[in-house]
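First, one chain by itself: the form predicted on its own, in structure tokens.
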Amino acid sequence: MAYDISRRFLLAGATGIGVAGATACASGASAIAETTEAAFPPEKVAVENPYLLGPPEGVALLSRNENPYGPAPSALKMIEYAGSKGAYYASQVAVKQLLEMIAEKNGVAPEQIALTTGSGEALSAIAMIYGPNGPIVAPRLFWDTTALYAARLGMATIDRVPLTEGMEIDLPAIEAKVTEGTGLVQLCNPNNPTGLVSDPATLKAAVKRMAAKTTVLVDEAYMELADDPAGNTCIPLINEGHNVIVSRTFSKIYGMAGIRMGYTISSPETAQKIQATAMSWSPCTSYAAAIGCYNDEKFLNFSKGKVVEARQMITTTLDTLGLEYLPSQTNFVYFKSGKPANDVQKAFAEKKISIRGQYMDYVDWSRVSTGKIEDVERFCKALPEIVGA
């Protein structure tokens, strides 16, 4: 869709916000209670060269979930507009055809969306509002970066559901903790760092239950990478007037992780409560971006391709080495190596191979992401040696 101005109308109200402590990383010290310890660990990248963005120069780095193949030509065409226009502050016209666009895809009407800087400010937001009024029950590994921004703030606690024997989100355990004295429920779909899909049908109908007694929230950064986005998505539950809140971003599959945009969908007054928390206003770049680069099925199709084409050389690796892993419907593959996941982290550092390292207790599990198909090689071809096979 073009960027009209001419047709466009102001929109009253708030825009998205820039996140303080969206960012924020655990300490991961054992005597750090259950409720605030984070499962995901500050990262350790080598760095040996200054640089601004991206890799320093011979690194590949797998450990951030990002696409490096973004942003699409078409958001930055509209990146350059938008740069030749920034001593202005973003326009409420931008904002109303940006929730047009996304209410016009998912089926709902614009003010049922709230526009975040990422989704992350959105899950930040989200806890502080909810937190209060409750614990935050979730499975104990989840993206739970933004619920513990609330948490350190004194303004949540965070209830860890353990995860079923097959790594999976167990569903009826968490269904089994929900009361009205819950405070939110927060899911993540596909999940992170397992990379599972819940089953559609199982997930819908637990978090139809559930939302009659709480909030729901299902953080849906990676789905459009799944198998069957369409399938898997709680965004109907929405509309047939369930207590639910679904967050997507930019920063995954359109490669926009350093631009930032994203968005929840929820109820319309759900929606003016999230977008009345924000704490500032995301840049004119993020909204022409956002814009450009939303309907653009080829670029879309050819970032699932890549990751798709990365993801199967990864495994394949796995198998031929006959080491566990997660059949992930991401961008990311969560494997079992049998070594410390701190010490073949450190192992491919040396190497300038950066992928994540240790997960809460998961001590022999491993995260390594889709990144640039000649970086993924490196990953495999480096990985016999590492994990001595």
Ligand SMILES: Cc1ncc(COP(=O)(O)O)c(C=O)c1O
Given for the second form:
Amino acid sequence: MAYDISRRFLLAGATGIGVAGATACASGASAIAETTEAAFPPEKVAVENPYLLGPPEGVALLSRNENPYGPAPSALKMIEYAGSKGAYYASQVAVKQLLEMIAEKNGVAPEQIALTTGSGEALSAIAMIYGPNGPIVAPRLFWDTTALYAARLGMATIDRVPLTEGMEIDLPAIEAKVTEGTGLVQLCNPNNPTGLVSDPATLKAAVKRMAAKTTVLVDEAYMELADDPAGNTCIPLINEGHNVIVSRTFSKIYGMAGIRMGYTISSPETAQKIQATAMSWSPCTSYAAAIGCYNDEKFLNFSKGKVVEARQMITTTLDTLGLEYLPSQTNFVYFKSGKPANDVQKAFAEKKISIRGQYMDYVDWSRVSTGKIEDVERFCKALPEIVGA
Ligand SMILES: Cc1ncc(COP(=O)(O)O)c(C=O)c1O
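What would the structure be for the form predicted together with the ligand, given that what you showed me was the form predicted on its own?
Zooming out: every chain and molecule, the one shown earlier first.
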């Protein structure tokens, strides 16, 4: 259920004040707002460019894995409220509230969670904490932005392990590399840009064995979009005592990439280290929005439905054209167009459709994300001409 600010946040005693006190505060606040407004009438600020934020006019944005149907109305309502409190640093009451909500949903204690400004901040912190202890062992192709961040600072090296022939994460090959001298194992499940989920039994067994030697990070940014998140997540391994960190984000299924909120789940000691290494304080709007939509099952189901619909449109088109693709469980599809990915990207750009260019030396593989249905329709219509099928 969506978080109802009027009923629960203001009145349920989350702040320790009772119903009567909270009501008095709320009506007091509105009286102050009226006085302030009378003294300082708000100027009408026109947003001259309606595309100041978000994609430019007419552009089908399918190059980034955002959820264009977000943020949820339940998040927007809280953002509006948070904006009115923007003079203040985020309240510890809100931090505690969000920690408790995440803890409850995942069967962990609030102390096991670190909250950061998007999961990217936590992942960068993790790379900086563990990178100096030894190489970060990772698949050759994964979301490497944060490991590279630490590498650029001279705080990490990345030991990339080739994918299998089927472009899956090669767990036995990764495991063979891991020793007590390994700084960190970093996995991404489902992986980006392949969209593939690792077989859960094989993954969990390998993670347990590797975690006996070093810390294992599993980036689950897209896990809510997988067919069976509960069966695939590595979160249960944490409470079994394994040295595992799982990261999650509000940027994907929650549609809050521009609002910024992410988290990790680990042992309390590790969570403390990550929180202490994070470099910023998240805005009050981020906490509020996350509280608003974290349990908004209606919005989450709607978003997942749109992703599945768009993904089917893409794969049906690829099937019709006889093009190879990987069976994605995310909001993007990695497909083999048979043409240089950068040329394909350019040809789509001429039609105001934005998709990803080449990754590493995977020359003729392209990644397209599932944006708005009408934008995916444009992609599907343009694809035959662009790949010359
Ligand atoms: C696999 C993966 N992890 C983490 C992130 C970081 O997202 P954010 O910092 O917005 O949570 C991304 C962003 O694209 C991603 O693809």
